[in-house]
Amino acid sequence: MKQATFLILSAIAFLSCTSPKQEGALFLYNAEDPYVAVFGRQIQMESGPLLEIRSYNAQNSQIIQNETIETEVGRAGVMIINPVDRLGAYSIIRRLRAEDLPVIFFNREPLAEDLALWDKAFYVGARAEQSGRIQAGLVMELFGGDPGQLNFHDLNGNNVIETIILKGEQGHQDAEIRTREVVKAFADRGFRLNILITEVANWKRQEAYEKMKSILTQYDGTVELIISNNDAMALGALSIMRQSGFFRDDNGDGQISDDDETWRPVVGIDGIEEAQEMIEQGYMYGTVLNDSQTQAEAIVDLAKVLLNGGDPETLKYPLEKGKYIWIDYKVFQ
């Protein structure tokens, strides 16, 4: 009996020595952002029992984020950071390089020259230009696919798509690229857009809701399309549009669809759960899934390799240029 007990205790001790719990720290730019909140939970869930990840909310303040990063220096073995300001990554990388601490950025891509400062600085994400082009593809298909002869969604029959664009933060990399690329994709295919207004709503649902009030008053009856840089703003637009008389079951078939006279296409980016529900119910036309689940898997996979001194080239999701892991966007409609 004593021998059996000794063997069990020895086995436990061996496992503890060979598989110690490791520590990392996760820094979110703002946990109130619905997409980022889900992303953070997915990273936590992927980490598993042998990787403890403490999470911090910067509340959209780079100062707060810098302060909380400092508290983890000397504790965490790897830093996983969604920066408040991508330009703030420069000082973060220099600080962590001085401590020989590897860092994985996500959701907001640092400048390439900043990542190059430190051979243990990485980025996991999706190419913003891809999301804008996928959005455009969804809309072009809806309008019939022929730029020379749009279908019944061209309400005034002028062969031009009358469009509202809801933009994220002014100057934010993803907002600028998504906006530029969605417009460029239409032009590349010969589709003509009349952009009635481009309104900055800072990724926020409530802000988009408020700004769409005046937009609908100003452009009532002429709007044929709403393009949003993310789902949260798209949902804000949907809310005020529904309150203003859009998205009724005009043909009485018991469902909301593009056959209804008051239906208008609204497209977003991210693929958050509520947006998917609105699409399934017929209100929202489509979104571009920013695959946070796969990105979370790639982040944790990379974090474990870095903690164990492994070779990043052996990862399931390959590194490009020794710095980047890219996960493709996907259509959801």
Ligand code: GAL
The other form holds:
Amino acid sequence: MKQATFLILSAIAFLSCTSPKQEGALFLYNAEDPYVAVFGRQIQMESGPLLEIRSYNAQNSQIIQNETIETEVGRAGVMIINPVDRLGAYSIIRRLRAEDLPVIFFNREPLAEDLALWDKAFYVGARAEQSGRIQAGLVMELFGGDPGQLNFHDLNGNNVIETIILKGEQGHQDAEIRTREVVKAFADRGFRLNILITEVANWKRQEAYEKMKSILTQYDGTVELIISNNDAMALGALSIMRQSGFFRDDNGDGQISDDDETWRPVVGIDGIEEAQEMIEQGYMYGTVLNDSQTQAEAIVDLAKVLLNGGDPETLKYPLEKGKYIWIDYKVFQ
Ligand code: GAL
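Starting from the form predicted on its own, produce the coordinates for the form predicted together with the ligand.
Everything in the complex follows now, all chains and molecules, and the chain you saw is the first one.
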């Protein structure tokens, strides 16, 4: 009898010393998106042994995402959601509020009025305005920094930069704001752009490749700059340009760089591995790091606080308006 009591007491003591494993669920809008796929893995890596995060791929369908969220209601203690459609967040928030389930959105920002519906709804992301401005800064530097006297990258010497813009998904805050802000940043500094065409390629490499193929037949000799809302589309543009005779080692110095005649500046946003490699090899001019590693850390820290009923205001990342954690973009060149 004494022995049994001892065993029970030791079991209770053991259980109270070890925190039980906690569960969360992660919903990606589309695991085929190279930036989001890496982001998802970073969240998993950050979660550590005491937090199990089950991951779901919505394959770009809000219906699939809603169904998978439903399967996790009553199982996961926190939902981490990259919505397919930012407006779809409205019904998700109301559903999770009814279940008293905390939710962290990331990468696609819900409307402020929807986030306001639920105390335990948060957003972790980066400010799209910032990425557009950093991107413009990179290009202005390349063209010599003086709007009144552009350098040799202004191929026809008209002091205007003949530009192609590759845009992400229509209506996505990153696509709309990046496009608006990059153009505005040039104008604010007195640089003149002649936007030959703005093509929507939905964040996708293949789509950008196809679009760029027809752009080249139309504007081939005139293009002086390609601004892309993300790296995947920039890489698509780069590959068709290489196939079409751009980016040759014209001066025979054994490397590809901006002093080769067929080199053209292509700038992206995200900092995915392949873009980093293209920059190192001299093909791509630069990108803006959309710091998913730090965003993943902030998401997981917030998730743990929410699971333990803690106060999100005590996190190392400042919580703005009780709802938002913003992580800075960084230059990558
Ligand atoms: C953006 C990113 C894009 C794409 C998009 C998906 O922040 O720059 O490459 O992943 O998110 O929502």
